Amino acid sequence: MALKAGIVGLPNVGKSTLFNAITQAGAESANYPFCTIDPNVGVVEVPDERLDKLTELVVPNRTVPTAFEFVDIAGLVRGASKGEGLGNKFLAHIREVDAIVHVVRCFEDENITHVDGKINPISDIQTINLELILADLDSVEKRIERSRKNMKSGNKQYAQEVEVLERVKEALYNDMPARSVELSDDEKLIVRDLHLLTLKPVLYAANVSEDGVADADSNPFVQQVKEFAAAENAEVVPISAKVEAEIAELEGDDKAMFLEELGLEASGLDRLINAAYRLLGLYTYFTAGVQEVRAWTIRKGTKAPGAAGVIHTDFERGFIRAEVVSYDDLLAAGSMNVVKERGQLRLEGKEYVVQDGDIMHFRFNV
């Protein structure tokens, strides 16, 4: 399944720099607002363990980790919800992605200009959640006048609708996102056709300067984030796009001792990642075989015949069983042979709800 995460903040916080270190995609990054016009999308490999050390068992053909799409989306400035600076593009392009990393500047730097003119991560954050709040507004708005005039049908079907985003209009009125308001599964139906910019999960990057990297818990501007994102239960990554940019040049070895040498266990690419995982509920299961070890990214909670469809639709289609070994069982046996002689390897019907790191493969008849 591709999925998207939007990289968003303030002109010159450190988005495109950040967006090349982590994808190499060289999308074009200068001092100076509106650099970014058209997004730049960028496909990065998932690091995982575990993808290693199946192929290290298996030894097949080819190994396939699954992706993520980063975009790099143009900088936006005060009205961009009226249509200010590049607003129209900026809202359009975010309204494509699953998710938002905001990144915002936590370093000083004289020699790198700020729209503002001043560093304030908590007001360039409420710059942002302003715009994408009054563009949803208008859309929540809009629908609920379209809702009551078709209330005189009789059909109560817009009296529902209209109490429901009556609610997310007030928590839009209070400057509170859309994903703040509590909704059962039937109203975010109403709410998810309307395709909100705050309904989507936001994961905020906070960048620091190079010299910065090792204690950026400590950083002020980074503790003012953290505090921000607790009040809405979202999570913080301090990542510094500079040391991004070198990390994305080393590998193996020499990448491993520049991490530590700057006291890290994982790159900001691999913590960022990490999170985007968590924050969208992903799992990854896998397929083993000679022929290839591939890895396969779903959301949490889906089934065997769900699963099944993200290598093929017609797997999904005529689907009869899925073999299923835990990846702690197959690591500790050693070979699938092993697995099946201590009765590991199971045999799972529609209804199973695939785990994270199963290993499995796919019976169907089409």
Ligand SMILES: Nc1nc2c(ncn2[C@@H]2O[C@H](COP(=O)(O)OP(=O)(O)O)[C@@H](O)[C@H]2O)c(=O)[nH]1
Contents of the next structure:
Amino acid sequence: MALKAGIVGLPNVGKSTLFNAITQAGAESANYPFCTIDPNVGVVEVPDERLDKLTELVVPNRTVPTAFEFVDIAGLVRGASKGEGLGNKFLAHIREVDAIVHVVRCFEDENITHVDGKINPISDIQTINLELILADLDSVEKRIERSRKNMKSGNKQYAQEVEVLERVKEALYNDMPARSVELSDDEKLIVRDLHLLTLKPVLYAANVSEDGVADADSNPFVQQVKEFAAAENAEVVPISAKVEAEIAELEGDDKAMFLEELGLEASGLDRLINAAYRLLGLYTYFTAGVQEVRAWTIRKGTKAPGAAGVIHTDFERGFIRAEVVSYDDLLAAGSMNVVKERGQLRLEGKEYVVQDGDIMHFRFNV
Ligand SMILES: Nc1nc2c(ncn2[C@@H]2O[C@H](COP(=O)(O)OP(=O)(O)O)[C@@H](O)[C@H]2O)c(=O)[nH]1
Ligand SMILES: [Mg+2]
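Can you give me the structure for the form predicted in complex with the ligand, which would complement the form predicted on its own we have just seen?
Following is the full complex, with the preceding chain placed first.
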């Protein structure tokens, strides 16, 4: 399951700098066979304190975090929806990702040209959003036209389709993203078909200058972005791409010293990665044995057999039952034996919906 977050933004806002920092943090690609080999795609491991604690408890031969992919999507300029720059190619790349990290320039630097000549994060965001909205409007209008023709057959399904799509179109006309339209589950299915760009969840990465990174919240540009994002219920992660790129090259004590010099407690990258992971609607479950303690990624709402299938399709096909204990129960008990004594190891069947933090052991037969 290769879930992807795409990094978008205007030219010269720091997308590639951020992407390089993310990929330099380095993931053992052998552990993640699902990952694409492409210079613009990087694998990131998800930092998880629970995995560290489980490792201390079990002392396995190896520990493997879960991971997902970041894609550096270059080339968006004003007019992309009309074919400017990389135009449609760029938009096609966005269509393939599951969530969007929108990098916004909040740093000033005379040496780095801004495409519009001055720093204005809100206008930058709107420029990008407008291109996405225009592309979606195109898709929606085409589909409405088709559905109207099909309505003549008398099939009620098309009338409903037109009604829903008209609501989405109305929002787009008012410069609102498709995700702002409230839809029932049935309606979502209709809209999902169109793979709209503005339906994808978004978070904003406010790229601040290296000297302002410790106090990013008082940066007026960051404040503007936060206000804007609040209206869309979107998260903002202030980060200095340049600092992160420098941190990514350091290790151990050097890294700690550098962070201290900057007045930072931790790298902003971890926060960004975790925020993107949440944005993708993902849960983590664990397997914990002496060979390996490992984190696995599922979508919220996945049932036990589906979760087993993330490890191997055989596990899903031959699924019998799962032994499950919650992370909190295992941590409080201190060992699997105590968990069993306390009766906290549950046997769950095919209908069990896996929870974030579950520790699972699958019984299967193929
Ligand atoms: N001063 C400063 N420069 C930055 C920062 N982030 C990126 N840059 C510089 O801005 C330029 C464009 O960055 P790049 O990552 O290539 O932008 P992209 O076009 O969005 O991929 C490069 O020269 C970077 O070194 C930052 O936080 N502060
Ligand atoms: Mg770039």
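Positions refer to the first chain, counted from 1. Whichever C-alpha set is largest while still superposing within 1.5 Å between the two forms counts as the rigid core. Values in this document were obtained by computation on a predicted structure and should not be read as measured data.
Shown in the overlay between the two forms, fitted on the rigid core, is a CA shift at G318 of 2 Å or greater. Core-aligned CA deviation for L134 between the two forms: less than 2 Å.
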